[in-house]
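A single chain, nothing else alongside it, follows as C-alpha cells in the form predicted alone.
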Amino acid sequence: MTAAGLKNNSVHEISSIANSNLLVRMMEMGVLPGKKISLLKKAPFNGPMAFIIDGNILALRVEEADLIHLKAE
C-alpha cells in the first residue's frame, strides 16, 4: 500500500520511497523509511493530500503521495 491510499487518522510506518528525481527532495522533507505517517486531510477531487510525519504537516500531490511504501500490517 501506498500513502496515497491512507484513509485519515490511520497510522503507518513508511517502509520505503520509489526511485524518482522526487526522492532526495523528498528525503530533505522528513519522508524517511522508519517514520511514522498519517493522513490529515484530502482535498476534493484528486487535489493534494496533507500528511502528518514527525508532528509536522507535509502536503503532496497524488502522484507523490504514490511514491511512499507502506509497511503492512
Given for the second form:
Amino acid sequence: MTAAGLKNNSVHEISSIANSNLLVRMMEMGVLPGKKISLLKKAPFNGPMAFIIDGNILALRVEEADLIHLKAE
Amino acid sequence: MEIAERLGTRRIAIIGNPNVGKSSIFNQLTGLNQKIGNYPGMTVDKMVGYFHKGEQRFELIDLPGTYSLLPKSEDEVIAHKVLNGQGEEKPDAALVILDACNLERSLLLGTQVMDLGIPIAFVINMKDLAEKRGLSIKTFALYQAFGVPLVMTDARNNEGLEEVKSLFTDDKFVVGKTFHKPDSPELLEQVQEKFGFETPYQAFQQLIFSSFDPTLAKDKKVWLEEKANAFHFDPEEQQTKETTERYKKIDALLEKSVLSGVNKPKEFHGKLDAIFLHPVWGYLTFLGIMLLIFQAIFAWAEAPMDLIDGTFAFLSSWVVETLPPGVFTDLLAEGIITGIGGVVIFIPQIALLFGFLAFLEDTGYFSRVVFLMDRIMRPFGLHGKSVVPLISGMACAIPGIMASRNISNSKERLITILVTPWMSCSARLPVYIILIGLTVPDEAWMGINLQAIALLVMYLFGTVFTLLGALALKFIIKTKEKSFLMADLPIYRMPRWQTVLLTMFNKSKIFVLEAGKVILAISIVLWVLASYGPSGRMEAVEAEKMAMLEKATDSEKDEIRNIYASKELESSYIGILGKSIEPAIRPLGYDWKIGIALLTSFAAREVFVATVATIYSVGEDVEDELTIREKLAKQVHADTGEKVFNRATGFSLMVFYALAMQCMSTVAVVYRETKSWKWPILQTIFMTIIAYLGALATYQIFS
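Having displayed the form predicted alone, please output the structure of the form predicted together with the partner chain.
Below is the entire complex, every chain and molecule, led by the chain shown above.
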C-alpha cells in the first residue's frame, strides 16, 4: 500500500520511497523510511493530499503520494 | 573611500529552510537598510542588508530558503555559487538558521554548509514552539558534536537577537568539524585542485551542480562531466546516498541531544484547517478573501491613485507656468513628469496586493490556497500557485506578474506570466464603459441591464482567453522539469507587521527602480512622437491656430483649441503613423483616428479614451465620460455618412483591447521578471496578432 491509499484517522509507518527524481526532494522534506504518516485532508476531485509526518503538514499530489510505500499493518 | 569601507565590512550569508524565520532575523538585523540586486544570469533577486555596531560594519546576504544544497532550482544554484565563491564573491562566514521543531530536517542543510569549510554559526529559531511541543534541546551536546556556536532564538518575539548580534560583533563564526565524507576521494581531490576548493565536499557540490549552473563556463562543464564519467560518479545516486548517510548521523546525534520529554503531538490548529481545507468552506473562505483583496486593489487604491494623478498633473502645469516656454520645458512637463507619474501611479496597487500576500503568507494561509487550487489549475498547465497572479490580474497585471515569483517550476511560472495580461484589468474598464455606452442599448433584458451583461461578458471573455492561452502554451513550451507539488503547510501564526510593511516597500521599490526605467523611456518616446512632426507641419498648424485665436471671441476660443489639438495630433509623427496603418485596420472597422488612439494607448489602455477625446475634438479636459460618449456618438464617416462608433466597430474595439498587450508597464514588468527581452517581445507580438484576428472576426460577424 502507498500513502495515496491512506484513509483518515489511520497512522502508518513509511517502509520505503520509490526511486524517482523526486526521491531526494522528499527525503530532504522529512519523508523518510521509518516515519509515521497519517492523512489530514484531501482536496476534492482527486486533488492534493495533506499528510502529517513528524508533526509537520505536507501537501502532495496523488501521484507523489503514490511513491511513498507503507508497511503492512 | 568606498573601497576602504568595503574592506572593513564583513560579509555574512544567511541560509536556512523555508518557513524557518530566516527573513525575520534578516529583517530585524537590517531593517530598512536593504538593497535588492541581481545574480547575473538568474531571475531570483539578490537581497543584501547592512547593519553596524560602532566601527564594525556587516553586509548580510539573504540566500533563498532551501531544504538542502542539492541542485533542484535556481535557489539552490545560487546558494551553491555564493557559498563556494563560484561566480559570486565568497562571504566571510555563514549564519545557518535551524528550526527548533525540525532539527533533523534543518541539520541536513546545516551540516552541508558546515562541510563547505566556511566559518559558520547555528541559530536555532522558534524555540517557543519547541517548548510548547515539549522538546528540550541540549545545546551543549550539539556544540560538542559540531564544534560551532549555537544560539537559541524566538525571532518573532525578539528573543535571543542580541546573542545573534554578538555572533557578528565578537566574530564567533568558526569552521566546524567535517560531518560527512563523500565518496570517490580521488575524483574530489582533482576537482578540488582544479577549482581551488578547501574541502572535498565543495568539490562534490561542484560536480553535482555542474549541469544546473547556467553561468558555468562550457570548458569547465565538459571537464567535470568527463571526470565524473571516468570515475563512474553518478550525481543522482550520490545525492540519495549523501542524504541517507547524513540523516543517519543526524538521527544518532539528536537521540542524545534532544529530549522529546512529554512528546506532546503538535497542536494542529485543527479547527482552522477543518475550515480552510474543507471541500466547501475552504473554497468559500478563499473566494471571500480573494474578493476582499480584489476589492482592495480595485477600489482602495483609487484614492491614492487619484492623488498621485493630481499631484503629477499639478507639477506638470506648475513647470509649464514657471519655466520659460521651450522644448526643455515641454519635455520636462509632458514627457518626464508625466512619465514618472505613469510609474508612480502603480505603487498603491502593488503595495496593497503585496501587503495582503505577505500577510497571508506570514499567517501560513497561503500554502493552503495552493493545496485547494492546484487541482483546478493543473489541467491548464498552471500550478496551484498561479491562482493569485491570475486573480490579481483582474485588478492589474503588474502586481499579478510580480506575484508569480514564487512559482518554482519555470514552465508554469512562464505560462502564468504570459497569460496574466489577458485577465480583464482595471485599465480596460474605462475603454469598455465608453464603448459599451456607445454600442449597447441601455435597456433591460429579463430584468437585467444589457450594458451590465456586456461588461460581464467582457470579463468572462478575458478569463476564458487566459485559460485557453495557458492550455495552448502548455503544449508549446517544452521543459525537462517535472511539475510537482510538495508544500509544507506551516502552522498558523500571527502575522508580523514589520514583514508585511517591508514587503510592500520592497516590491514597490523593485517596480519603480527596475520596471520604471523602461516605462519612463517608452513614455518619453511616445510623447516625442505625439508632440513633434516632420518639420514645418506642426508649426504651420500652430500658426494657423494662433491666427484663429486672435480673431475669435472668448466663447469660441475653447472650441478652436479643441479643433487644433486634434489637428496637431494629426500632423505629429504618431498621427502620420496612425494614418499609414489605416489600410491594415480598415478590415477591423477602424479609421485613421482610431489608429492613432491604438498607437498612443500602447502606453496604457485607458489612454485610448483621452486620445479619442482629443482627436475627435471633444476637448482635453473632459472628465465626464457621458460628454465624451455623446460627442463620439455623433461622429460620422465623412465619405459614407455612417456612424464611426457603430456596433461592429465598438465590439471589434472591445475585443481588440481585451486581447492586445496595449500596456508598456506590463512589457516592462515581464522583462524584469523573466530577465530577458525575448518573452515580453514575443508576448506583445502574439497578443497583438491574436487581438487583430479576434477584432477582425468580430467586425466581420457584426457588420
